[in-house]
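Next up: just one chain, as C-alpha cells, the form predicted on its own.
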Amino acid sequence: MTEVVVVTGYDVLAEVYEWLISDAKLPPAEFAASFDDVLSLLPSNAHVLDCSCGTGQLAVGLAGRGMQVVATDASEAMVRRTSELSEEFGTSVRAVQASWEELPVHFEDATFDMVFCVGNSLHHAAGAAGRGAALESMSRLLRPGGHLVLTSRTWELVRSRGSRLDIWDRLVRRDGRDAVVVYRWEIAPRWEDEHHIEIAVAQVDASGLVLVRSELLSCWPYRYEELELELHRAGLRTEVSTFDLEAENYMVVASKI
C-alpha cells in the first residue's frame, strides 16, 4: 500500500527533511564544521543569521559555539522543527518565520556578523528581480565588513542535463527506517522561466508499507555570472568562490561593502 502526499511549501516535506540532508552534515556540530574557514572570519560572541535554514542543523551547531544564531525560513513547520532540534540541543536559538522580503521587517540594518544562504535556497527567489530583493535584504542585516554565505547548484550543469528523474542509488537510513529519495526535474526552455522540482522521499517500514512524502517546488535558476553581479548590487563584494563547471555545488563568501 502506498499513500502519497503532496504539497507545495515545505511544510510537510519538513518532516522527513533529515532524509535529504547528508549522513555527514546530519549531527549539527558536524553541519557547523563544514563552514569552519568562513567562521574563523568572525568575532567572538559573533551575531549570526541561518537565513532558509531548513530543519536548523547549522543554526543549532552554531548556537552550540556560542554564537548568538537567529535561524528564519519561509516555513512554518521548518522554524518548528529549528526550535525542536534547539531545545533537543540544549541551544539557544532565536527562530522566526519569515521570508526574504520580510527580513527588514523583523530585524534592524547591521544587525549580523555573518548571514548564512546555504542548501541551495536562493533559487527559490522568483526570477531576477525575486533575488535580487532577497540579497538586497540579507545585505541590509549585515555589519560592514561582515560576511554572507552563499551555496548554490551550478544551474550551467543542470539545465545542460534537461528534464529528467534522478533516483538515488542507496536507500537512507534514518530513525530505524529506509527511503528512497527521488529528484524529478521540469527544465524549461529558458533560462529566465519558471523551472520545477518534484522531491519525493518514500519510506519502507518493517511491514513493507511505503510512505510517500512529495513536494513540487518552484525554482528559478542563474549563471554564476548572473550572481556575481547580483551580488555586487546588493552591496556585497565577492572574496571566495569554489565555482566549476563541473561541480554539482559551489560557495561563495561575500563582504558587505
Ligand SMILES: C[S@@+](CC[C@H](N)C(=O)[O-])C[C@H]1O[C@@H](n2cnc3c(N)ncnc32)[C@H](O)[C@@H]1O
Contents of the next structure:
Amino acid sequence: MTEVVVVTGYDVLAEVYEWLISDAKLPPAEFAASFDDVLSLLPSNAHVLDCSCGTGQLAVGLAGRGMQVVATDASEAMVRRTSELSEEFGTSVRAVQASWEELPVHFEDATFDMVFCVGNSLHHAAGAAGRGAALESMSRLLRPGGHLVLTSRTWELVRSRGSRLDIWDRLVRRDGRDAVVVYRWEIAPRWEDEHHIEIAVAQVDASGLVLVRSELLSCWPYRYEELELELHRAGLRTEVSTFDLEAENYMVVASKI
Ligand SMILES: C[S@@+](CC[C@H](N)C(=O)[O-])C[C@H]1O[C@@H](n2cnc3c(N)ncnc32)[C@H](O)[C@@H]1O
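Switch over from the form predicted on its own to the form predicted together with the ligand, please.
Shown next: the complete complex, the earlier chain at its head.
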C-alpha cells in the first residue's frame, strides 16, 4: 500500500520567507512592477486577487497602485504576515485564509478582473485532480474576459535533474541577519507521484549561533502541455505563454472565456 503524506506547510517558513525572496522582488512596488505588462490589461481601480499570497509583497504592491486587492493563502501564518505588511505600507489589502478549493465559499463568481497564482505555488495542489479543482476555483472568480496570471517552475527541467541538494552559494542578508538556504529535492519515479521539496533556512546570529527553520513540502509536478489542457478545461484560454524548455520558470496569462 502507498502511503501519501500531504504536507500543506509554510507556517514555519512564513517566519523566514524573506530569505527566500530575491532582492529584486522584496520591495512590494518592485514585485508588482515585475508584472507591468499584464497589469496594463487592467481597468483603473481593478479588483484583483492574489490566491497564494505568501508574505504579501505582490498584494501590497498592487494595492499601492490603487487597486482593490484581496490576498488569500492556505497558510494562516502567511495571511497574518500579509496583513502586517499591508499595515506597514499603509495599504488596505483584505487578507483571508483560504485554500484554492475554498475560494468559491468566500467570493462570488465573476468578482475579479485578474487572479494571480504566482511564485511556484500551483505544484502544491494534490495531483491532476487537485490542480483541476484549484484552476476551476480561480476561473469561477474571474469575470468573463478577466485574466489568470500563473507563474511556474519548468518541471520538465527540474525532474530531469533528479533528486538532489541545492545549497545557495551566497549568504542571504535580511534585517541584518545572514542565512544559508538549502533546497532538498525529492524527485519521485513518476510524474504523477507525490514529490517533496525540503527547504531549510539556517540563520547565523552575531554570536555565531545557528538557528535552522525547515519545512518538508509536498508537490505534484506537471508538464506544460498538461497545464494548458487543464486551463482549457477550466474555461480559460491561453493568451500569453513564456514557456521554454530551457528556462527555469515561465508565465502563462489565460483569459476567462
Ligand atoms: C512558494 S510560495 C509563493 C508565495 C508568493 N506567491 C510568492 O511569490 O512569494 C507558495 C504559497 O502557496 C501557498 N499554498 C500552498 N498550497 C495552497 C493551497 N492549496 N491553497 C492556497 N494556497 C496554497 C503556500 O501557503 C505558500 O504561501
